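The chain below stands alone and is given as structure tokens, in the form predicted on its own.
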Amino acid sequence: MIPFSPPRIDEKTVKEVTEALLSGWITTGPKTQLFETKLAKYIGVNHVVCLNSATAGLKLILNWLGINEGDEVIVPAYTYCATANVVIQTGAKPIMVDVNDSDFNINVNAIKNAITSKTKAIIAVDIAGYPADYDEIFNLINKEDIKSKFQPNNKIQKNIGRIALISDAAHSIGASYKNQKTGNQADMSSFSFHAVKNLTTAEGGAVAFNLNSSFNEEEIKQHFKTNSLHGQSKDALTKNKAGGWKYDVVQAGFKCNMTDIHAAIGLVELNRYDETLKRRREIFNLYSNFFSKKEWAKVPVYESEFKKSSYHLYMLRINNCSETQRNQIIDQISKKQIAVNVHYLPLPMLTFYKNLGYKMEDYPNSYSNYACEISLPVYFNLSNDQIKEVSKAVEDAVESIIQ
């Protein structure tokens, strides 16, 4: 059996987690703080807040921006449901737009056509770890005719002075855009450290800040940390000190902090992340060397002049392939005990969003990309022989169904 994306857990991981368990401190504490510091240094930003998921990060960002009922947030139709779900939970409306047919990322012209006076934010998603077109999006939202439409509802939105750009960077830790790591492009970025991600903490996420100079990022970081702990003015580590019991609740916050147990895993993974990225790139190249020789294969874009992926998902597409045929191909591959996946069911195909009136035919690129896409196994311990086995299984399945 070749699994799709198992986490890398070894003795180093066990040792670090055991140390956290035996330290007597297992919730948010010194290891989480250390992970935040090292993560900020790795990304190249001043401040990072670690949380229990990238979804929580997006939720806290929208909450801080004051997004609420009557507002609109532009999202790609081709993404995981979390990107739009967090918008729904604020009371605002997700405005879905189509993606490129080349790299799965949000289409800038589609963004332009979707902007109204109600638009308060855009969430760009780095699908598969390949960065979105951030400069092009910024060029758009900084145009005078676009800025003239913007109607801020609060001081924060007024200080930003335009539509906010948020990066759903769940896939892209370690990717780069114009020689800067992701986390340095949008106003704020939210990363995921879920079990299937390149850099895992089992469950986890982080927000990186990249705001203009009118904002005090250190104060905003503290706001996010407070908001992740019910709005409580002191975290558990501070309260646990002698005489430190007294606290206040300054806002009706959430509960989405990262624990030291999760941070312990993250510290191990971050320390060896360059090695992880190197191996994932090798796997991508081996797949591409094989499939680029096949007329029926459309290999994913993961490196270009200005972008380098984090090599999170190898999203192969099959030319001239229907959704039904793609599903048959996956069935054939699965019979050989090889786990593959599909990323993602576009949002308008999901029952919840269908019931809200979103229609798949309004997003043709999203559907055509989805209908012929198969994500292949990529993980650190995947051997070259296994890569050959996967490649041959895909070849056999495609040529038995399509040709």
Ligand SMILES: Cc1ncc(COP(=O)(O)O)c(C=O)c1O
Second form
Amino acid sequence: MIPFSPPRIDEKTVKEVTEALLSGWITTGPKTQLFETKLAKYIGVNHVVCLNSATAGLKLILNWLGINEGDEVIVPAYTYCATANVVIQTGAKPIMVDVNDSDFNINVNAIKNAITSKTKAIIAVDIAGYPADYDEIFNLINKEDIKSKFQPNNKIQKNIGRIALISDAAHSIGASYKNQKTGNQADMSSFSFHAVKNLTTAEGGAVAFNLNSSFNEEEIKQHFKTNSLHGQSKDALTKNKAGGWKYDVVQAGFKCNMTDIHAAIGLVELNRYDETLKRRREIFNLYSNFFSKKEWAKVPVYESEFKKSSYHLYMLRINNCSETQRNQIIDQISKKQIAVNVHYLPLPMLTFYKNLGYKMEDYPNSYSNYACEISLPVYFNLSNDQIKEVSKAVEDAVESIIQ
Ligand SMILES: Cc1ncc(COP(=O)(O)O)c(C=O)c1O
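Since the one above is the form predicted on its own, can you give the form predicted in complex with the named molecule too?
Everything in the complex follows now, all chains and molecules, and the chain you saw is the first one.
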């Protein structure tokens, strides 16, 4: 059996988690704080807030921006549901746009056509860990005619001075764009440490800030932390200390803080993350060496002059392959006890969004990318022999179904 993406849990993880469990303090505390400091340093930003998911991060960002009913937020049609669900939860409307055929990321021309005077933010997704086209998106939203269309609803939006750019960096921790790590491009970025991600805390996420100098990021970080803990004026550890019982509630906050048990896993993961990325890159290269020789295969782009992926998902596409044939290929691979996946069911195919009136035919690249896509197993302990086994299983399945 070859699983799709098991976590790398070993003695080091068990030791760090055990230490957290026996420390006398198991929710947000010193380990979370240390993880935040180390993450900020790793990413190369001043401030990071750890949370229980990337979804919570995206939601806190939209809330902080004051996105509301009547607003529009541009999202790719080809992403995980969380990217658009958070927009729905604010009362705003997700405006879906198509993605590139070349690399699965949001198409900048499609963004341009979707901007209206109601557009308050764009959420670009670094699909598979490959960074979106940040410079091109910034060039667009900084254009005078687009800036003059922008109607800020509050002081924060006014200080940003244009449509806000948010990065759904759920896949891309450690990826780079023009020699800077992801987290340094968009105004704010939300990373995921979910169980199948490159760097996991079981469940978890973090927001990195990259705001202009009119903002005090230290204060904003504090606002996010407070908002992740009921809006309580004091963190739980301080409140729990002798004599520390008194607190106030300054906002109707959420409850989405990271615990020290989760941070303990993250600290071990981050400490060896360079090694993780190195192995993931080797796996991507081995797959690409194999598949680039097959005329039926379209190998994913994961490195270019300006971008380096975090090598999160190896998204192989099969040329001239219908959705039904792709499903048959997956069935055949699965019979060999190899777990592959599909990223993603485009949002307009999901009942909730279909019922809202989004139509798949409006996003042709999203559909064609999805219909012929198969994500292959990638994880640190995947051996070279297993990579060969997966490659051969894919080849056998494709050649028996497509020919
Ligand atoms: C593109 C994308 N955005 C957001 C998320 C949500 O991440 P989390 O599970 O940490 O909330 C995911 C999770 O898989 C994702 O793939």
